[in-house]
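Only one chain comes next, encoded as structure tokens, the form predicted on its own.
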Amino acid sequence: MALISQTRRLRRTPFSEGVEAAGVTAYTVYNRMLLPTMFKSVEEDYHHLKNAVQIWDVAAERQVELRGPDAARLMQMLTPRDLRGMLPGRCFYVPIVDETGGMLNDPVCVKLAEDRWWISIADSDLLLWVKGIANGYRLDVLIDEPDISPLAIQGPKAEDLMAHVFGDAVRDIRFFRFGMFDFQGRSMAIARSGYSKQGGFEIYVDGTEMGMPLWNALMEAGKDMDVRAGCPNGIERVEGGLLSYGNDMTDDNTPHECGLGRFCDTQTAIGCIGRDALLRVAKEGPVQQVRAIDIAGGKVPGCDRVWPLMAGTKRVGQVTSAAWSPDFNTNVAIGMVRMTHWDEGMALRVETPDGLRDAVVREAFWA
């Protein structure tokens, strides 16, 4: 495999010194930075997350700051989620729509005050949507990408860890609150969140000159809990029907289409750019739908392309993301299917590098 030229338009960020420390064995390009995907092996590092704590650096999901007199307008214009009853300390997972009710984002909001808000933003160039929209509005509202790096602790010891270093008062926080918390003299914002279903947080980590004391901290505290560097694990996120923008969906999906319908309140959420087409989708209903799909046989290889889903001679969708389940003993996958063959139970097949598999529409995802 060809070696990817670093260079400064690829960006390190305030941990990979700890990453690279930690033994790294993988990276993605992720917002032009550079995100781990890999240490000991990919089931390895699933088997620790699940059974003890991992420290993120997931850094490259970088912040879009709204700030300003029209801060809130703003960010409504982005999102079908009705954010009017979103207090200051929340966080909200929200859709960010075109004008066509075209997927351009899944990021989680930030609510620091009524006239500053962080999107903590998925792949994508989002900032410059977002400072278009301010300027072609007229709004009275600053856009930039603060010196923020989230860096996430996720696993059933995360709790634990984030106690030792920060206090017991951390373990107060709700899911998707967030509250600011003292470290060396600078104050951070730390969410219950993260991108696994085993529980954890994310330090909103202000300043690249406290990423490794941070970090340094992290794992002198975690020595007896089996701390160790991790990173998003694909086979657990699929596991848990975790959505990944790029792969999963793009600007050509709905949020309804990628099983986010709950997250639109479309009727109520007054001033989004996508609403009038999103209200038609919303009428009508999609006609592909994000389904959990189980692909029998062995291990399936790595999903770095879509595999059509065949009922017959006739193409119904499409596999997006597959991994082989230790747990679940079978592979899991995500698919886009249309609605005649979305139902639970559904036997197709599905069209993998190493030839035709069985595969089954499921009801839900595993975890």
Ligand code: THG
Given for the second form:
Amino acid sequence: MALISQTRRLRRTPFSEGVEAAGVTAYTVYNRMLLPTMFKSVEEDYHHLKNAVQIWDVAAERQVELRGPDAARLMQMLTPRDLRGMLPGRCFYVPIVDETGGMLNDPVCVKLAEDRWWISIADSDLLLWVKGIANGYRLDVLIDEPDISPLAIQGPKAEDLMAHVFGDAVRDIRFFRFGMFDFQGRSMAIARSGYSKQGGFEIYVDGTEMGMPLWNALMEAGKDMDVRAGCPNGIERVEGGLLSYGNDMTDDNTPHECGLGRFCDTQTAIGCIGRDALLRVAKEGPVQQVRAIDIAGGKVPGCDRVWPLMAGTKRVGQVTSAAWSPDFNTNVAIGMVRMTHWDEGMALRVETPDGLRDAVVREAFWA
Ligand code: THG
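I would like to compare: after the form predicted on its own, may I see the structure of the form predicted together with this ligand?
Every chain and every other molecule in the complex is listed next, the one we just looked at coming first.
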């Protein structure tokens, strides 16, 4: 592929300098911002992530902030997950749906206070939808995209590295909770979360000023742990069943089709804009759903468009993400499969750019 020109529209991050110095070799564009996708090679990055600790510039996971008396009410309008039991200090993975029940985003919702929330978004223009809803319903809430940049520390040694920089108290942060910690006189929200199954943390960095000082402090503290710059890994996240909005799902899919039914409490999520539509589809059940797919043969090419899944001459679904997995010694993939063919063990074929391959519907690779 040719290079993509860097201009003001394609935003840099507070950590871009560190990412470049570390030798980034590929980026993607995410929320109109740079998101690294590779350093050494996707496979080398993968082994390192699973064995050591990496620092990820995930500033492209932008925050949509809701502030004001109607913030909680607006947040519940956006998602079918019941937020009534959610206390400040918690993070929730929340499907965001439109009036048809179609997925608009699959962010992490961070509750700072009853009247202050962050929506840590995947790659879609959620800010515009949220502003439209707030204005249309005349809600008493301010909505903007503050300059908050998540920095993820991921891998088996993440906790030790974080304890070096922030103290042993970070060890007590539980999964999908956050606390406030000091770094050089600045208070930062630190959550136990991140887009990998290797464990780790996300630091929500306010503004650009502290970006490189924090990056450098983490790199320095991790010297004897083989710390490296890394990024969300295309192999590890498919192995782990972490979905990618825009790739594995779009606004044509319901949360149930995405396998996100466990994050929906549609009966009790009073006020959710897609509630009526979801109550209808939940009653029938989805007719297609996300599945783990095993693709036979050697390393598949990159999946830059959907690959049809076939049963004989009949199209029964599509593969949306695929990668060679060194640890599973096969190609791991995520696909959307019709109900008639979604059972574990179902033998299918997939049309890849370099020919037809055998494929099998698997129970989650991660199970
Ligand atoms: N962290 C933060 N913001 C984000 C992401 C993140 N925004 C974009 C993107 N990632 C949003 N998508 C996801 C997808 C999966 C998860 C988080 C964000 C995730 N899922 C876990 C799982 O499925 O095993 C846990 C879900 C749960 O049990 O609640 O972590 O990574 N800040």
